[in-house]
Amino acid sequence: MSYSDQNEFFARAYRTGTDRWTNTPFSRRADELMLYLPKGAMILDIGAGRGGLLFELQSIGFHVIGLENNSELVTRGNEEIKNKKIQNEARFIAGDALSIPLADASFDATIDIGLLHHLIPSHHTEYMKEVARVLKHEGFFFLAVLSAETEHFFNHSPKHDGTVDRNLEGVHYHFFSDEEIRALVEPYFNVRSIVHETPFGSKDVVYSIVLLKKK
């Protein structure tokens, strides 16, 4: 599969202002990183989009680098942290996450907000190597992915008729069982919690929070 469809649906939906699900509230959990890491640890965010949670993290002491595969959020962002003086703490780099262009064991944690979800899972291994790969031991994973409990889906249902690949106006979206991301991530990291929750309000959508630590 070619991911251009779904990148240029993504660069839309930026342009545009119709990224609903930069406002999700997963922030909120991925602060419990301050409960593990000390301050001035450094944090990678793979997907960062318009870098809300860099900023939200940066702000309480961490220093944070976003991987961005869009090139114009990667440019407005850096233009932001100029403006907001924070180039010391703060930058987003321009990557691909199946080939994340830093330093092995470069970081204490990396952060996945609804990402992985959307590689073709003949590439989850792949990606799960790099984010292991940039991570220092005993470093932490928080993951955000979509969950196989999800009740509807547009007209599917992962939960009840078993669907777990979908793709939709040219991105792909995959619904990911509890047992899955423990066979997924087990060579490489230990699971210290997965969690459901419904972050836009509904039980029909469900994600599965990840909080993974690197073996």
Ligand SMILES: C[S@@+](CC[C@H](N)C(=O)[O-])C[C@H]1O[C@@H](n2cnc3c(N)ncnc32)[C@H](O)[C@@H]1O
Given for the second form:
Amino acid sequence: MSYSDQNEFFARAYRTGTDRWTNTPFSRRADELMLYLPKGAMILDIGAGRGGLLFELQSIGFHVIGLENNSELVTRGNEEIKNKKIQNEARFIAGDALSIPLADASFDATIDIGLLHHLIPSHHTEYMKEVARVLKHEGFFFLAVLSAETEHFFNHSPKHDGTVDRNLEGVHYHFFSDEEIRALVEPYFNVRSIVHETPFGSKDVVYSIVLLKKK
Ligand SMILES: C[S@@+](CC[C@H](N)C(=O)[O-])C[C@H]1O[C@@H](n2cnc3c(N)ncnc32)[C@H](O)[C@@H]1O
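For comparison with the form predicted alone, provide the form predicted together with the named molecule.
Shown next: the complete complex, the earlier chain at its head.
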């Protein structure tokens, strides 16, 4: 399947400032990687969007690369990096999460806030394998995905009617059960924790925040 409509949806949203997912108020946040990693550790933010997290992680002492398949965001992000004079610690690169243009075992941690659930299920294993490939042994993977505990998603309820795949305006949404996450990551990762979060305050939209450690 082609993701061209989905990519166009994201590009239009960023261009028009309607990217509602940017700054989703999660209480469990990827900066908890500070607890596990030394300053200077290399982190890859997959589907980095506008780069809010990338700049935050850089400011607390990590080296961060943001991977994006949206070239406008890559250009804009790298201009911001240049203006802030932090080129030695941060960079955006253009590329596809299903074929990450980076070397094996080059990161201490990877992060995905809201990308994986936009891939169709037949790509999930390929994605997980690719993330594991670029991580060092015992590297961390911090993941936030939509949960199958979500009660209302437009006119469906993943929790109550079991609709866990939706396509809206060309954008794919997959709602993960915890069992599915465990089975998907099992070949590559040990699960440190999976917690459910309702960042908008109701169970209408539930996320799973997942911390994994590479085997
Ligand atoms: C829902 S947004 C989340 C952005 C950011 N992580 C955040 O929390 O604000 C998903 C992001 O992934 C990017 N993306 C989608 N598919 C991708 C792919 N195959 N490879 C790389 N980036 C992708 C989109 O351009 C978009 O910025």
